[in-house]
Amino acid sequence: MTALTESLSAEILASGPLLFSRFMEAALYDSQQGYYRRERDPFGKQGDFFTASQLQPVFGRLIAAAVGDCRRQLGDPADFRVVEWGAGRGEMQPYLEEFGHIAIDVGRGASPGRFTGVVFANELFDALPVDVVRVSGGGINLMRVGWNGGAFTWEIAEPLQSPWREYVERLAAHFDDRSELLIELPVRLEQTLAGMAEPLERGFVIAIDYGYTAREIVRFPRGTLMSYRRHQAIDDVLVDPGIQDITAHVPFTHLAGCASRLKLRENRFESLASFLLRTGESDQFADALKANDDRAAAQLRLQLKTLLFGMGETFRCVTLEKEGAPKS
């Protein structure tokens, strides 16, 4: 039994079953035992999963080109900055340092004071803690995490209250069969987006992630929660908290609503492939594929192919704009 399993089970025995958001937050971000606080690197071939940020230098070069376009749209302000949320192990730093790059990740970095520029996030929102709801027989109930027989278990808990009840009812209406559904509640999304956008006086938020629109939720009658370990998908997200990753798909329709309430205008919502194709079309990807020899050139072409076709249609890119008066 891991130390985190011991502490969470003790918390349940003392205070009752936990909201899943509490369980997920501890599993990922506990200061001592959380998945993203452990010494082992979760990224890449020796880790548990890949993100686009590991496909370097092509991904970094293309994002830098997109950021450069944003800077030009803003009139090349002298105080332009890029603040990266969920910076991981820092793969983007070499490509964004010319823009005054600031990296924020678990336990390190902080947003600057007011600035003009870009907030960038690659696979940040899918790692935010969520709660889980069961829709069955006309009832809508929270699911909590209990401890029985030496293992964490799902338990049907109290009826869901407003305003999240209305959120679930809107999503459930898209299903023909509502006899039993599981739906995640993105309880930390708006707060996180607000924290990202608040210091941004003028500029853009660019977020890359996987998820669904409200209409697309019909693909996920059992929810989207998933764990990953050693590049293998694991359905049971309650096993070994702190040892395996936990993710939930991003509800993009809700994200758009949060952005609107925060006075962020949605410029584009597109596939990652579309975003990268539009970014690289000005020079036909010449800068992104610049190499010193044929072998390196072949590797870069493979990276681009993976980004466009391996990840390109699975991942989406949201570009939000925060408008303000240019500084004199």
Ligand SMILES: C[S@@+](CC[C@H](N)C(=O)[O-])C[C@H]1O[C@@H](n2cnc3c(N)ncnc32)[C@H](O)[C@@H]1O
Second form
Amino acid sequence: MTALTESLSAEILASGPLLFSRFMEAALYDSQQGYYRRERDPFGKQGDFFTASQLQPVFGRLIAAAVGDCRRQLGDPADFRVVEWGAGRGEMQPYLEEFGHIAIDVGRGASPGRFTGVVFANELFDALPVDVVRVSGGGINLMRVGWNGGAFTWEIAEPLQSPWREYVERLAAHFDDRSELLIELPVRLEQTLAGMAEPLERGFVIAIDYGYTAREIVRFPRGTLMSYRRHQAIDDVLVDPGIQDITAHVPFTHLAGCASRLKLRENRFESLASFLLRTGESDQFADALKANDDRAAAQLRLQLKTLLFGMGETFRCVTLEKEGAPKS
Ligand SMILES: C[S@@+](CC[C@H](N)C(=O)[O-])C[C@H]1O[C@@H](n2cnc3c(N)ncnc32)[C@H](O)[C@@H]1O
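Can I get the form predicted in complex with this ligand as well, since the one above is the form predicted on its own?
After this comes the whole thing, all chains and molecules, with the earlier chain placed first.
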């Protein structure tokens, strides 16, 4: 039994079944036992999954080129910075250093005071805790995590209230068959985006992630929660909290609504492939593929291929713009 299994089951026995966001928060971010807070490195070959940030130097060079474009668009301001949220292992640092890179992750780093520049996030939003709702003939209910027979189990709990009820009704309306659906509530998304954008005086938020638009939710009648362990996808997200990753696809239509409430204008919503193609087109990827010998050149071409064709259509890139207050 993991240490978190012990403490979470004790919490359930003392206070009743938990909201899934509480379970996911502890599983990923408990300061001692959370998946992202433990000593063990979850990323890369020896870990549980790869992200684009491990495809270096090509990903770093292309993001640096995109950030450079943003700096030019903003008129090369002296206080330009790039603040990366959910920086993980810090692989972007060497490529974004020239832009005054600041790395933020849970328990590490802090946003500067007001700044002009870029807020960058790769696979941050899919790692935010969510709640889970069941839609059925019987109504719309929250799902909670119980402890039965020595294992965590899903329990149908109280009816869902406003405003999330309307959120679920809007999404559920896209399905022809609504006899049983599971839908996640992105309960931390807006406050996280607000924290990212608040210190930004003027500039851009660039976020890369996997997810769905409201219409695309029909692909996920059972929700999108997934765990990863040793490069295998695992459906049961309640097993061994703290040992395996838990993710939920990002609801991009909701993200766009949050952005608009925060006065961030959505400039682009595109596939990662399209974002990278636009970024690399000015020099036909020459800078990104610069190498000292043939072997290194072949490796970089393989990285670009993986980014464009392996991840390029699955991942999306959202570019939001914050315009400065008009000068008086
Ligand atoms: C899937 S990992 C991606 C890491 C890195 N960006 C990459 O591409 O490899 C998600 C990261 O987001 C971090 N994270 C989650 N919630 C966060 C928050 N509210 N603020 C900052 N970082 C957060 C996690 O600790 C984790 O390092």
